[in-house]
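To begin, one chain is listed below as structure tokens, in the form predicted on its own.
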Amino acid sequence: MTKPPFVLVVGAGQAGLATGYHLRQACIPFVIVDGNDRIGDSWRRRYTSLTLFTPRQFSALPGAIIPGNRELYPTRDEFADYLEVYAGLFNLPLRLNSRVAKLQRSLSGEFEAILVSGEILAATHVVIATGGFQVPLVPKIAAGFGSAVTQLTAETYRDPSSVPDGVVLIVGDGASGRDIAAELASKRPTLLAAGKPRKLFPERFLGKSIWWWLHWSGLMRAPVDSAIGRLMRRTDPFPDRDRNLASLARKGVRLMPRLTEAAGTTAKFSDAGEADIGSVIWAVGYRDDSDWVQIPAAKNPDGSFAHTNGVSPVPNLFFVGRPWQRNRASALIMGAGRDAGAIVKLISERK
């Protein structure tokens, strides 16, 4: 007879506690385990000004709507308690204050996740659902800044106080980045260093909030390796929330080309220009933390987890929230339930 599955998911931010809802509702015995105080302290580490990427109708997870006025955006902390109801509106089984220190593979072929209490776990299946935004990149660049400028990344990144007096330069534009050099732009003197091209769609059209014809066009949906998924996946646009080039201009972001050197308190860029800084804010994009999995053939050479749509080569390994899982709407909160009702279909069959 084969062993029944218990199933041990790692994280519970929003891809977590979908895999919850999911596995609740086949009713797979499981536990979420979480390294933070709180359900949706991840979020409250954020930029106090953060608000959600998708309105309030595209940021549910299954079961459960965010209340108030669905055209409109939450904000971090909103969101945040809203995650800490879900699970208990859901009885999901927590265990908070338990990060994961290894994950690796018994002689029986079980998974044992050994805390950093050392207390072990047993589970005969894993979804990892840490998400895709876990550590924060910081270019090698970085090393030519003296100590007198300030450095800071966008999770370390508060608000306009947590920036000393003096110019500041954000490096990525991105949608973070250009958030923050939006609400520093009255405070500080402020650069904002570009990278590649950046595509911005329209936040409305014909009315509508443009996450509605995306969602409804089935474009959120497309597969990965279809070939509106791979233009999306290559173009990646994000909606322009007042936060085009021009608009950023007008607040008075000095918008910049790419940082290529750094020394001392200068920074040099592409076009040879010049800027002396007082600190810099990385918002550059992020890179997994996978060290604390101890299972070769789930990592890929580089250190990011190999998956095909969430299914590591590992057997009974699996993902959620990962970017691009599945299709663009994967590391949005708007794919979390339809992949994790995804992964945990997978787990029924196999069981």
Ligand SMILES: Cc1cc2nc3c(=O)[nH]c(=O)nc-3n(C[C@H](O)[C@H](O)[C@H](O)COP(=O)(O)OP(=O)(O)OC[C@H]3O[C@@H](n4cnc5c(N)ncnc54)[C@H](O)[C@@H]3O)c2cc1C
Second form
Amino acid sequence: MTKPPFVLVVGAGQAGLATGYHLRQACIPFVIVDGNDRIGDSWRRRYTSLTLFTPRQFSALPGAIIPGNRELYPTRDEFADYLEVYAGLFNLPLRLNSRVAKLQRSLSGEFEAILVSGEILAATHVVIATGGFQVPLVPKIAAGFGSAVTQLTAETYRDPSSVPDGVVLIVGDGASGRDIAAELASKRPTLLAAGKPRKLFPERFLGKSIWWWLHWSGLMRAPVDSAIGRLMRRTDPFPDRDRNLASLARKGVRLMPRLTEAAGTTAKFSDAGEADIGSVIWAVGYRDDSDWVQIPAAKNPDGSFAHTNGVSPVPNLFFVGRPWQRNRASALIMGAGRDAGAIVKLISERK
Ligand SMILES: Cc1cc2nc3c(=O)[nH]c(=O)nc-3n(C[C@H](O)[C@H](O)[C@H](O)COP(=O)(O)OP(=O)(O)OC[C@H]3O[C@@H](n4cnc5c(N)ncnc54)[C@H](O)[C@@H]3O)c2cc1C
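Condition change, the form predicted on its own to the form predicted in complex with the ligand:
Full complex below, order starting with the chain above.
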């Protein structure tokens, strides 16, 4: 006789909470565990001035709008607090301060999650919702800077007081790198090293948020392996909220090409230019923290999680919130509910 399902959801960010919402609707028993002691802390730990790039109408989970002007953008703390209220609103069973140190399969084929406290939780199904932007990448080149250069990442940077006086170099011109450069430009001599040329899309078009158009045209839901999906993935556009290179230059940011070498306090660039710097902020992306998952088939050789559309090759193991899990929306708030619904449907069909 097969055991009735009991789902362990690891991670109580938007992906885990949306999964909880759908499990509740499907009457499947579950618990959500999170290593943090407060819901929303993955947002509260990001830089203080962070304002979401998705307006409120596209920053909500199923069943609860985010109050306020739907065309405008929630702040970091506003969204973190929304998540906290959301968990209470649907009375989601939560265990905070409960980091999973090890996830393994038991002899009976079920899952055992060993918490840092040593407690063991058993589950028939597991949904990993631990986020796609976990460990900031620091490239090997960083080792070339001497101890006189303060090194931060987009995760350890809080506000301009995090950065000592002197020239600061931000490496990476994604949304975070550009936000941080714009914020620092009036406080410190600021350089921004860009990589591949990026396309930014206009913030609004014909009176509507660009997200409205992307959503209603179906582009956000274009499958990851479709021609449009592949194009979106390659270009990875984000909205231009006064963060195009020309407007950053007007704010005083000095635009540099790719960083190619670091030597002591000298940064060298692909155009043979050099700059003497006092600090560097790495904003070049993230990697997964998957060491705690001790099921070899759950991971690719590079340590990233293996899955197709959120379904692991390991039976009864699933993901929600992976970047490009099914489409561009998957790692965004607007995609969490839909992806969670699809995974919970699979769990209920297989129970
Ligand atoms: C700087 C930045 C800005 C962004 N802005 C936007 C935006 O404007 N709009 C938008 O739609 N998206 C945005 N995103 C993308 C995405 O919405 C966020 O990254 C969001 O936090 C992802 O939610 P999540 O639930 O998947 O993961 P997270 O919010 O990272 O939550 C994962 C949770 O899992 C827990 N956890 C991890 N490992 C374990 C473990 N072993 N045991 C127990 N718990 C564990 C963590 O404590 C955490 O609470 C942004 C991302 C970044 C990095």
